[in-house]
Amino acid sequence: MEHLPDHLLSGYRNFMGGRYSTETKRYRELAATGQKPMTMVIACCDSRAAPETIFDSGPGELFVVRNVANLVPPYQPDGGHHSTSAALEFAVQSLKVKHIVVLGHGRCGGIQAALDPGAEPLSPGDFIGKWMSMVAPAADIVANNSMMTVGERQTALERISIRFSIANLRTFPCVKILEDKGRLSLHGAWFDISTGELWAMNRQSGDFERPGNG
């Protein structure tokens, strides 16, 4: 009986007689005293773009959420379900994180879809283009911009929405009064998937920059 793909099974085995065998004692620290991550990543689906990967990460040190395009939607308690807003509150207010990171990527297919609102919906729900619409005003500047080609408008919204995404990061009370207080910053970077380049976005002018090592 087959219980899981192939591929996934042989990459478990990759997994149990390497980097597990190795890093063993770190992963008994981890189950008996629980996570203490430093650092919160807020990332896209997309399997191109795996944080634990990019940032060479250990077992227990990045606290990972991961949604269409990277988004966080404002503070808003409803009563709704909200997946990424449930994450962001354990992160810090449980595990006390110091740093939250906003990271978007090149190509991503999210963004394009904002791009691109006439397009059909993949499904009657149509939920990518629901929850893309919290861009939407942007996404209409951008895509009305005839001075730039297609691939400098996919960017340019791909790097609009990470800071999109800070700013309602600070429309949750925990997340503003811990900055406001230097126990918590806020960061965004963006992760060229065809060169590997990473850019960091600058605090004080938004800008996006390449990082002293990168």
Second form
4 protein chains.
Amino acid sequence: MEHLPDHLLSGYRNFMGGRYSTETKRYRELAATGQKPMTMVIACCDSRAAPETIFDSGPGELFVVRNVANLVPPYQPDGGHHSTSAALEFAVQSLKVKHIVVLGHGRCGGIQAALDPGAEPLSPGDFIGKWMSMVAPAADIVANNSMMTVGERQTALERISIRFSIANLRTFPCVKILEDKGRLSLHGAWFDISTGELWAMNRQSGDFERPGNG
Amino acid sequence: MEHLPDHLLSGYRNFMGGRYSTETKRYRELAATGQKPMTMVIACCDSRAAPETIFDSGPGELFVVRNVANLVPPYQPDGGHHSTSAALEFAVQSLKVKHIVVLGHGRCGGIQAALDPGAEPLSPGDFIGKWMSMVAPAADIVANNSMMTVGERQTALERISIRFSIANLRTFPCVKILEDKGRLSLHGAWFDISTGELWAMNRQSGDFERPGNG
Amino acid sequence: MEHLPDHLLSGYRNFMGGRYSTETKRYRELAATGQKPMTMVIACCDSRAAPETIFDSGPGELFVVRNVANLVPPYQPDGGHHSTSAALEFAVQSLKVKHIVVLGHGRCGGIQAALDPGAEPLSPGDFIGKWMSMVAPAADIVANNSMMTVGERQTALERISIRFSIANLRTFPCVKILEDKGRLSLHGAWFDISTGELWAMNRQSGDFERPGNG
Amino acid sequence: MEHLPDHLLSGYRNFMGGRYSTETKRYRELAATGQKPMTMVIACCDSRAAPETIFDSGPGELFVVRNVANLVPPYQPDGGHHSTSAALEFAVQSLKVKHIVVLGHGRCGGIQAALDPGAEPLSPGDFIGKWMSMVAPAADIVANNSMMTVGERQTALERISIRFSIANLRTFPCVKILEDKGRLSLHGAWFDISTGELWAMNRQSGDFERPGNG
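Write the structure block of the form predicted in complex with another copy of the chain for the protein whose form predicted on its own appears above.
Once more the chain from above appears, this time first in line as the rest of the complex follows.
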């Protein structure tokens, strides 16, 4: 097993002696009957914002897509290989999830790059630039708002892009139809790495609010 | 906070009373100094195979991409929005990870769809079909081997597609160059949901082997 | 006693001072009353996979056929000298065994020869080639799957040929009739020489599974 | 693991906790480097006469063919599926064993059938009858010798057929050539189930002798 980094092997041994050992029955059932998660989470790749950690989730609970800055592109059935759209389709049509949560977080590197597209080390022709260009119109407006601090602009764009992803979710016919029928709900959330606070998007106003602060 | 499903809120309270509360310092430092994960994991969206769970990882350890069937497309700088390629670029060029692990797992729904492309409920024109068509050549060969059981074919394609993703990783110049210089290592692993076993890919032979079973 | 190799004589003295001496009564009874084994095992000649060792069996327990790659040919009452068929008939009709186990194993030289029929040192006109040609159709399919590693192809054919032998067992009228009456069960197993693991064939799916891993 | 009879599973657990656990290194090496047995044994299927038990042999020591009455047919390259010839070829040409031992034993059911071919439950058209017809000429002579007791006739034919098998071994060119060059030796042995005695064939006289009785 010299084929994996030591820190992963050591963590895996903890898993086997811990969670797997106490939840063996659950794993076996999940293997035998297949997954039936109620919730899909679209989260960021950031190592500090894993949804299973933030929501203390066990096996079988969350179907999770993770890409840079937790973006959802618009519905675009052009025959290309669409990672996020494929996962969305699978979650909604095959697994029939009841909730989709777009989970953003503070100090997101992708959002930072979008606000400062010329910055090192990401060059103009790269994939990150293209990927984050999905939020370019909002990024331009926010970046030009010199009245907000750097930190405020970052948080603002993080939250705008969550609302933007939720809007894009609704361009997928299967999402729109099921949401209209009341069989699927869309949610936004934003995690503050430093304080551990979770802010949930108010579905009426679009505002982000803290528990008990509604 | 009625804006999020109850099970997520309840899990979040566990997180705040548990992990966050014992690791507050770590979260604050990670927020202040930024993430510096040593390892990127490319994993599946499956709710039963979260890398943070399997590797018992804490905040800041794993930079994680999750898409259906943990696929890496080949290097294709065509100006499109490439979710996985963008994340890869970010991990390698900006975060300078030392390891990339492609983590597959048993009973993968995406692989199952690839082996039976005409099956319900995924129609021919959908995103999952297009996404999984990346492994179509291998899927065809495996699917036609009627001597193997359904389960054996599934496992075979899951492992083939891990090797395929690792080969595609090497089509990215930044990956190839750093691997050749010995500054980046590529790994494959396959998780058995039922038994909890982790099989690591032998980098010489491509075979999947269990701990201490070399 | 210079008529036998030293290592056998030395081992025989161990047997007399050990097992025979503690089980003298059992040997005498088995000699007096005849053998009544409940189980027949069809195993490979391989020196690393003796069924008595793997199943820690004592005298009188296992009626054992061993040929290269633990193959069972189909029922062919053509008047020829059929070693395996004769043993099968003896076990089923005369000894009335209740179980027949086809026991395969990893790294089987016969299977290796079947996957690479032109390889040295076995020439085209030899007995091994003819013997292993019984699994040639499956070998061809497996050998042509270049997506699987050499090791994966080997394991695949080892398991396919166990299922194939079990299917051939059912072509013998005496086996078929007794199995249908519930008086005889057929089993498959595969032994991993390196790890010592025994994988048992699931009689429904044909898959090979490990203890407690259902 | 309900797929195997209980007595085998229980024995397997003994093996894993016993022999495998104390000889793990040896099994791993044997798996990695392949088998290199010095000795091939041609033995009977009888559950009371396993060569690994009688010779107290460990993994990797004996390459073992087992058929009813430990017979070796003559060299007959007719394109048929010859189980014993295939194993012989594999042992001699590929594994390059130094010794071949034909191991017979007392109270052999196959020999008994040969001496009484009309007896129940083996009918004329069966495989056992055909298989044992290899020793029919000797069986006829012995069966007609009414001066010997039933037991003496049985032992006589058991030993005659060992010499007969050794003679047949020499009809294989690869055996003959290597024996003439002094690179392969042929041995006969006969095991008494009741007393545990091993009788070795004197290569000059063909007599069976006990240790220290030469």
